[in-house]
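Okay, so here's just one chain, in structure tokens, the form predicted on its own.
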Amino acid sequence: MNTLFDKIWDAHVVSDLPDGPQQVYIDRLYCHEVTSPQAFDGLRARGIRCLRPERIYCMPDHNTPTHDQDKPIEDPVSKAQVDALERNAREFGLTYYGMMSPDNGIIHVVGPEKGLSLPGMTIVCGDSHTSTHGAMGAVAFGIGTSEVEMVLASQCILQKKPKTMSIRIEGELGKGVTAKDLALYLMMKLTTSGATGYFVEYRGSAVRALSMEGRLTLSNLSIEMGARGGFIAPDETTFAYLKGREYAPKGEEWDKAVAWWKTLQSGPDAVFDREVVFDAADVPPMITYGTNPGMGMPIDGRIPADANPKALAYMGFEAGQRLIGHPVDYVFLGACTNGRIEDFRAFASLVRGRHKAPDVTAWLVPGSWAVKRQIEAEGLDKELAAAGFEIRQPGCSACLAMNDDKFPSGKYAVSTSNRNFEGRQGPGSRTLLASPLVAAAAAVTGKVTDPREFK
């Protein structure tokens, strides 16, 4: 007990149901177009409104195209879902950031960058990667459609309190090693079920040394270890990131908020249900070889001898095979995992002075319009254009096959997104999850390449 998770969770408990779940108050609900339509229909059927509309923010991201967003969406299913979200937001009086709005983007990128996600909050969305917002020192987790309806109606949710887990990483990450590599390394070690039933707190000197963008990436991938969510205690890095953001407290309220946020730490006597420790120096640049994010390996390693045969058959690989030098057809930089400004800076730093390989199709997709504006302000778009790359419009893009950006069957893609399930990025497509640096190295060489060769 006395963990940061306990402090935040217990402060939001409204009531305990006898021999059942707890009623937990929710500070922020995010809605996108995929999981919300039935929830709004449920409110209509019951003839009720949203209890606290000012705490609910809506934006399309999964189905939005990453080109020609000023024109009607061509895919009828995507158009119907995006139109439904706008209609529902207007009808129920909710803040809506639509396509082409300067505030639009992937909801898990926009929330932190606008200061909507703050330390000590409880945050939910009908999307598993809501755990991203845990990087702000918040308890954030994905919920189902019926639970979205519950929060719309009552600003509360019924939940069984998860167990707590401490993942402590001490030391320094090596050159060419990013937060994405750290997350893939943890999944390789703990497996995709290693944190099932737990809410993870990332701790240790290596975690404290991460930028906010790196922390967002690490928290984003918590769900891929089976965790209910993951988060990082707020500190000076958090405060510096939030100061001046649109929805962050201002003036005296800022000072009061920071004073409180500084108390949001696990106590020295905190007892977790499970604790694990890793050495940051052991983490190499990583890449996946299989069909779940836990099937990862050091980029200069070999596919394990006991690798799942079905996964290898789908991927066209063999146990013991090295991936270094394997041809790559597509490269995707983006998603709520790696679609932030730091990710584009990293990608640009490696391709600078080089050129995209002729046989590689590369999709570079900012996580929000704000990220795109910053890319342009820093001149990264011109540098990338000189290297043969084009910046697309914001959206979830090739993270999942719900919009135009799909990889063809049998093609290999090095992707900075979060999942590599069969068909996740297009029927029959083969996804190798990796960091922006690994993606950049593949983009200029046309094959899987260790980014440390460029350093």
The other form holds:
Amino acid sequence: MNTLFDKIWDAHVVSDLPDGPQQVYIDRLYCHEVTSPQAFDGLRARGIRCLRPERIYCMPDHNTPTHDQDKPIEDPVSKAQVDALERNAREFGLTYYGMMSPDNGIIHVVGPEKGLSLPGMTIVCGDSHTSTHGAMGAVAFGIGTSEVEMVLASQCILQKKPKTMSIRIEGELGKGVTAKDLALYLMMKLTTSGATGYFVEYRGSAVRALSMEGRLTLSNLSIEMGARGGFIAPDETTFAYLKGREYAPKGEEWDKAVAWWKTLQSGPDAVFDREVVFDAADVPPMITYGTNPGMGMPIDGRIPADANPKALAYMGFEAGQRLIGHPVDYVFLGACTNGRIEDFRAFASLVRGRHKAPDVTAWLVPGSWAVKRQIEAEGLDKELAAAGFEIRQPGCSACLAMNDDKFPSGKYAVSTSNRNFEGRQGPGSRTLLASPLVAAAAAVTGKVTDPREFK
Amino acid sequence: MKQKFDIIESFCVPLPIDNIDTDQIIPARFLKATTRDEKFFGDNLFCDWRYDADGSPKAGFVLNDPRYGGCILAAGANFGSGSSREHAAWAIAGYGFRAVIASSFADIHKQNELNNFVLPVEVSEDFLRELHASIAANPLTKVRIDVPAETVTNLATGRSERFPISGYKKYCLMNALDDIDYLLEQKDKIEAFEKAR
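Next up, the form predicted together with its partner chain. The previous block was the form predicted on its own.
Full complex below, order starting with the chain above.
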């Protein structure tokens, strides 16, 4: 009661269904090409239009190749899906950022960077990582395609109100420890279903100290603990990030908005359904050894004795084994989890003065064209090119391997993405989830390496 | 797809694995379809567990085991975690399952099942353990799911449990109505809400 989640959610309730869910108003719907075509078909079958087209933004990101985006997509099935989104956006009068548009990128990178995702909003998308936008102080969550159709048609969704959970992290993160490590640590402690049924508010001094990029990474991974979503109350860091962004309020409207946003805090008397507290100093650089994101461990640790045998068989690991020094075939920097400018800065900072290991194939994929432009403006592209790395064109890429960016069966990939499920990054591929620093350390050494060893 | 629910009595297909994610239920490469072709998704349900790379059925996987059948899938804990892809629910429905029994479900997938007239039946870990033991002892073990009474019964042991379902969803399932039908009738309320903000 009286949590920030309650305040935002309750302010969006249009009606209560007797012995049922609530009808919740949605401020922003994002659509990508994979989970929306059947929803648009549904509108056509019913002969209806979108109720509030101005609240809906569409962009392809899952199927987009990460090279030669100026040419047609080679895979005809991928091309058909991307073309369908463009056609649907035009037919229903929705804003569309197509491939090669300077505004295109992964939805969960583009929304915040354009100021489309704002504090106090309700935001949905047919994508479980919609929780990312929670970093802005919004209630954001992933939905299915039937629910996308509901929002297209009525700007509302029927949902049971989730329970509330406070995850408080106090203190300072150590050297070489990032928001990604914090998230992997929380998943290790709480398991992949530990927050199922809850909406998480991240609180505490370690969360306050995170940059917006770090907050976006932390919120992004809420779903990997099973949470309906995860968010962070807005503060000066949020306002400084948003000021001047394309869709953020301007002038007098800005001042009014900030005054309201400052009220978006859980009350001192807030009661959460569940509260957990962690010490930031306990969080090490992390890596996963198994086939769900909760199967993680400190990078210098050993695989737990009670680790799931099916997962270990898939990964080719044994209980008790150390991963430090284990050969790495592929490195992936990118995804809605770690495809932002700060992630590229971190990766480049560790690479500086070193060179890519000869046996490693590295894919560095910015989350958006805006991130790519910033990389170039800071000269990171040239610096990384000199070290043997190429910056590709933006998209979801190898995170779920719907385009050509797939890791081969049996190969080991250190990946900054969000899921290490069986076959996620290509049939038979083996994913070790980690931070951009751990990814960079693997890329220059060719094996799993503790980034704290680097100055 | 929309179908009325009342009482289901069926054999179960046992898949006693925890944390089955939606990438396993339907791998991402099958998400490129732009239509809701349930047969296509059903044919590829659990594709990488079910078929070798050359498309031949893997002998050890339960969907390829002629001893098991029925329209109920009995899984483990945290069924449907990960991606929000509704294609997972389409694949389950397309294969012919009408209900999934698990000791817990991931939130988004549970909603996706309900929106596709697949009933997620949440039972205690104890009930599920006993059910899997019954099926292991006799693949012809039947389960009865009584939607009006909100109960699930292992007919081998007679053990019965209530499962959670809201009155609203129960009404929708028993009458084959979906949420969009409801929301489209709410336009006045939506406009009033927007004016009052």
